[in-house]
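Given next, in structure tokens, is a single chain: the form predicted alone.
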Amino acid sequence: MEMERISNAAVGAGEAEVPESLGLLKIPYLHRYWQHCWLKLKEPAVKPSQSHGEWDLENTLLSGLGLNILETGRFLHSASHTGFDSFEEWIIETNGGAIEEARLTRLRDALAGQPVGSAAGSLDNVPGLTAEERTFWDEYGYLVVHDAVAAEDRDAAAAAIYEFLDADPDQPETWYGNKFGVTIWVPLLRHPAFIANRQAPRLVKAFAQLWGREDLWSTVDQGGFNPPEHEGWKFPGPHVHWDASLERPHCFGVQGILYLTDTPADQGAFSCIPGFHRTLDQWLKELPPSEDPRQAIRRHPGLKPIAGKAGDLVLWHQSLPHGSSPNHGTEPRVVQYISLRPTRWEYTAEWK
């Protein structure tokens, strides 16, 4: 298959053609990932070997290329996907027609097992978590990091969500016409303010301190818009749940949500069961064999809404049951979902 040329302005890789296994972006693992996805698409009954697809590196790859996992899957299943070259072209187009060479180099190095620093640069002089906050995290499994992003980026992200939804913060009748259905999800991914928030030094440092490392990659997550309930619009969820496998071992992981506007406890705030990450194993052991833990947790009485101010970042341990909550306030809850993960990390491959 003949590879097309690409200019320095597009990926900084020069105009010379490169072998197909490296492709336009010169990332060998990308071709491996594409082969893995292609095999799953063409032969869904066949389980590729682990060497053809490693979940942690696949997530690092997509995060490093500024891609959302769902949109990538949709493209690979679409009629416009005709081969590896079309996949790379779509990646470049999705990034606005250009990917900085420094970003590609950091990704290549990380995938090759080389040490890489923070994408936000040096974190040495960035205010971090205090000893008291670390103790609180260990005990309760969640934490509120105040003023995690620049005020202008926080406000710009909130305004972008309203604009994306054709809504007006001063006109409540516009809050309920979500063109994406009855949902609190807002599939806005790459607005400049969203990107800036993912790279905010204080936010990045908080994740780095909890992970104990700086080779972190931000997932390309969406926004959220949870308007007040009324007779014609009831909260659709997500209710309390886990985004991680309940199969042992229960591995460490950090998730986050950034409040873009002031969010009192009754305004659809993020909710969790504090401290549950320390008792998850025992709770599962005591659960009757006939009980589905993902349904049983909804009856737990300990769910607590976590209030915050605009610009506050709520972090939680992935073993903590969590969810959104009905909005009984007078204003929408407007948020951006943000998570950072290392190049490689321990995870439980079997889903339960």
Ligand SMILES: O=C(O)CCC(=O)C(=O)O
The other form holds:
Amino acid sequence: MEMERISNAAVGAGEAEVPESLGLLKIPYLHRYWQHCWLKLKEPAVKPSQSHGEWDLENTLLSGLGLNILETGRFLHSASHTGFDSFEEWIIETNGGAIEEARLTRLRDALAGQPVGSAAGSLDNVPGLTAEERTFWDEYGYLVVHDAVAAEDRDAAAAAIYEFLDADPDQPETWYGNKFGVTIWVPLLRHPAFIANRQAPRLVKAFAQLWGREDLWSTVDQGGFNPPEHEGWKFPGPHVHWDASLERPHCFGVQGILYLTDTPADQGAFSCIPGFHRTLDQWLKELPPSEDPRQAIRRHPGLKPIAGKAGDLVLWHQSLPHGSSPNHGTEPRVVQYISLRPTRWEYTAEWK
Ligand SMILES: O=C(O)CCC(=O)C(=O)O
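Hand over the structure of the form predicted together with this ligand; the form predicted alone is what we had up.
So here's everything in the complex, that chain up top.
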């Protein structure tokens, strides 16, 4: 198939007109993204480093369309659905049959390089981080934001995870039948309470303050369920790691996890090495060349579990080594993963 040229590819162009041929959602960049995925599929020799270098915009696109990056990849890889029309139909169907025009307009504007506000509306009167919290963040690279979402959405999200897993909070024998395997991930993505939590004003404001901007897009991330260890169920990870490239420069990025139930430190809490974002460069320089940093970090003694209450949002700088931890408590740890990123952000494309 001849690759069609999109003459008005939206990035930064600021153009308003979208030709009829660009489909149902009228997002020129969506067509460009689809073409790019198609090219990678048909010509696997094209390395990611030779890609069009728009990792940030691709994430914005998918977040704006309420899509998870892995589910989108899976859809596009399934041989029977490679047409652009079926891609758009799948997007709409995945969103429950319709996408609000206001959401599409905000996305179109952002992809066209126009300024957009927060998805949660004005944040002016929303309580934000204090000066002490900002100082703590700078020093330690993580932060616990209390009562980040509405209590009813927090509880509804926890209940949705139990229901999705066919588990019962009062029946421990039901906690270990995760149909998705031995994992703490729960691939529930678009429960209404999950969507509400991603847009909770206090949560959005915390991300906005750390990024220093409001044109943020929430990843469509999953839930998590980490039950107490026992003889037949041992914590499978994630062990300490980074999700960002270790190639320089080490860019700014904020990741987050929302505790949906009380999470004492020994109950499978999120763990990180506080302050490591400030010493990552030096640590890498001093590491013997024979050492793989991603293995070496596992021996670091500074990993600290971060306790929190139901409704607490733990934020961390992406340069902090982090992971989950074995649950030595009596209750499961129940969470929702949430990260917000701007339309465009600095990132290091080369993976190390
Ligand atoms: O579940 C956790 O506590 C850790 C999450 C994590 O490692 C990640 O989001 O990259």
